[in-house]
Amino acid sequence: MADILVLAETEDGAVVPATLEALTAARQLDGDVHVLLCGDSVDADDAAERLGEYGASTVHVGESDLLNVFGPEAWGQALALAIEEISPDVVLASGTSKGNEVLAMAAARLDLPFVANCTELPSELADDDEVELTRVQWGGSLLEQSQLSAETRIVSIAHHALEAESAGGSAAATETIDMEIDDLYARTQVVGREMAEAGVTLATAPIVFGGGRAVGSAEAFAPLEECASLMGGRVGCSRAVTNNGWRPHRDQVGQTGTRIAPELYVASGISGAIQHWVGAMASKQILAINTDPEANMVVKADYFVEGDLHQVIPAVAEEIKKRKA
């Protein structure tokens, strides 16, 4: 049986989603499951249990000072330690900017091949064979596949390419890893946050409202915003829309913005440009509101209303009010 190794990612003091994701993938290959937990800004204990249902059956907790906060460098050092000591034959983490950057380092810091970004993991992943692996290019744009031979596979899965499912298992037993981290592997940290409002994320709202640059102003995204307020959503918007400062680079979808995976993506007036429908297209259903009905978003949704969304947002809020009385 071979031995898989998942990065965790914290945040807040909790596993992230995007963990959850990669432990369903690798709950694929038949083998046993362990993760790599860095520092102690997250209870050991509640970690075990939540990663434990998904499938971990031993979490290895790195302590050191340094991982406390996240830093590349040395969180990409402690999972190459901790590949070292457990050995495993493979290495998996969620395709997110954090998973990518420390497997990076990681494969960097052992001279080992790295696939980011695959879209699914071939059983025979954990074989001694090589194997091919299909990967998102280009923001999703472009489709590649790869041939892995490594003695330790390191590879990520496309964030949001499979939905997390639990496995229904019991707590995960817990081991520490006594980290030795060079101080100058801390020269990369993030020491400053910029929070937003509480609540849903742009990246895990289970509806999303998004405008494009026919809404027309910062002011006139108000009916977006409480239609979103209405259903527990948030607010998205394509480049135009924050290339014209209307709204924060936060709010935007796409491949240089958010990737969302939303139940419904309402698209107001959003024309879907490649880049925009990439950080979209995992959206479940897609419901276009727009005057051009041979619009690429239009062609690509599941529900079209063709109309002035200045007249469609503000009855959808309406209708929505109606409904809640």
Contents of the next structure:
Amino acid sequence: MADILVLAETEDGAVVPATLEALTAARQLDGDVHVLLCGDSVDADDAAERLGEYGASTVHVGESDLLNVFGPEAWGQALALAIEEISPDVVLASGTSKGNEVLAMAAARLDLPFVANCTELPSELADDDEVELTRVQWGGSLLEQSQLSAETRIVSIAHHALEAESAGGSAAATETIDMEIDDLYARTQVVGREMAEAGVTLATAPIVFGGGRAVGSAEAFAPLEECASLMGGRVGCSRAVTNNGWRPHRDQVGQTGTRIAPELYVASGISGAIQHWVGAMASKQILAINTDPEANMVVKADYFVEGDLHQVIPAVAEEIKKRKA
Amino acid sequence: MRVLCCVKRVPAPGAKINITADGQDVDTAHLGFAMSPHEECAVEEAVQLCERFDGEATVLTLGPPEAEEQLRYAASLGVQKAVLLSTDGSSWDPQRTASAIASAIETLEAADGPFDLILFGNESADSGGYQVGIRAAHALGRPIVNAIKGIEPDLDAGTATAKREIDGGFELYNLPMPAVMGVKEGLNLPRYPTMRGRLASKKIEVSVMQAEADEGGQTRVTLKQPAETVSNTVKLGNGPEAAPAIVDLFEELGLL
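Would you mind giving the form predicted together with the partner chain, to go alongside the form predicted on its own above?
Once more the chain from above appears, this time first in line as the rest of the complex follows.
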């Protein structure tokens, strides 16, 4: 039977949900599922219970002072050491920012290939040194068939490519690995945090009011702001808007901005270029407001209102206020 | 201060990306080219840092001879030196790309001294392998952190503070220089070329080196379109008169 090693990503003292997606994917392969948990920032017994529920048989806890806070070089070395110790056939993480970073770091150390953001894992991955994988290009606008040739196959599964499903498993066994991490790697450890005020973020808002180039100016976003604040949502925008300096980059929805997944995305005056679409496509429902009924965003939307956003959005704000009164 | 930014020439697609008949590449017959968006910010950052600290900014790309266009664009924004690592235009895997870039950097540094800072885009807009910068940094034995949206060097201390975006805020890192960073759009707002910049970009001498490295263990077989999102779009109405129907929808979805 093959051995699959999954990297656990942690945040605020817990394993992140994306890791449970990676475990769900790992379980579909015919193999024994191991997890590497770096450092002591997460309680190992709690983690073993959670990870076991999602199919892990053994949690290997990497022990070193240099692993207790995140650092890409130290975590990358830890993963490389775990790979040497466990000799897995497949090494897997969710394709998050840090997941891909640590896999790439370990792959660089071991001079192995690394295939990022696969959309599914074929069963041959567990036992064949040569395997064809489907992976994301252009943020999901295109797919690539990629041939991976390696004795240890390092891959990430694209975040949100599948939903995490509990296997109903019991707590995983825990084993510690004493890790000798190079002191030098303290140089890339997290040294602090700057957090914004708590509240709904673009990534977590239930409704997002997006505006594109057609909004025309920074000031003209006011009616969209009003709708968002009336409904506990957030304002988003296209890359054209941030490139014009009308909104800060943190408001950008797109391949190079934030991927949103609200219940409803209201896309106003947005044509729906690839760059924007890949950031918006995970929305449960899309309402497009546009003067052009042929616009890409309109064709892909669930609902459409034909009209000028400068007239429609203020009318929507008035209607919301009327009903809330 | 010496800053190097590494950029990639990519097609600039609109609403749909078409694939060539043999399935090997993006059909660029009707497309322009640009550098990846994250890298436009890497170039802008390099120029800003070199303006502030009286330094020299260099841009490097690995790609076909046509990628000279992106190098000249970087020059029009204020980069002083340009290096083309020339390939035949075929798709290079990430291990091979990183290895060729790292050895080119060693050659450049042997001639003119080390770069204090080397900036890569966090990932390319097209192939998105999330690893070239990390592999190159490892080969050079330098620290790297990805997803950086803020850089503040302290030349006296020989360090650079880097801000990484996480959900709801930033993580801070403090890297000793020489350092490498994978940067993301939002790091700054890239400028547009000025007339003077355009003239300078025509005059700049592009150093051409042959890109050389062994192939890695990942090979592109083919590209394909994902399943089309087909939507039976329901029209709710026209103009401001549609507002009640829109708010009805909010209520139906339990959002109001």
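Positions refer to the first chain, counted from 1. Quick caveat, the model's predicted, so the values are computed rather than measured. So that the term is clear: the rigid core is the largest set of C-alpha atoms that superpose within 1.5 Å between two forms.
Student: Would you say whether S238 is displaced between the two forms, judging by a C-alpha shift of 2 Å or more on the superposed rigid core?
Tutor: It does shift by 2 Å or more.
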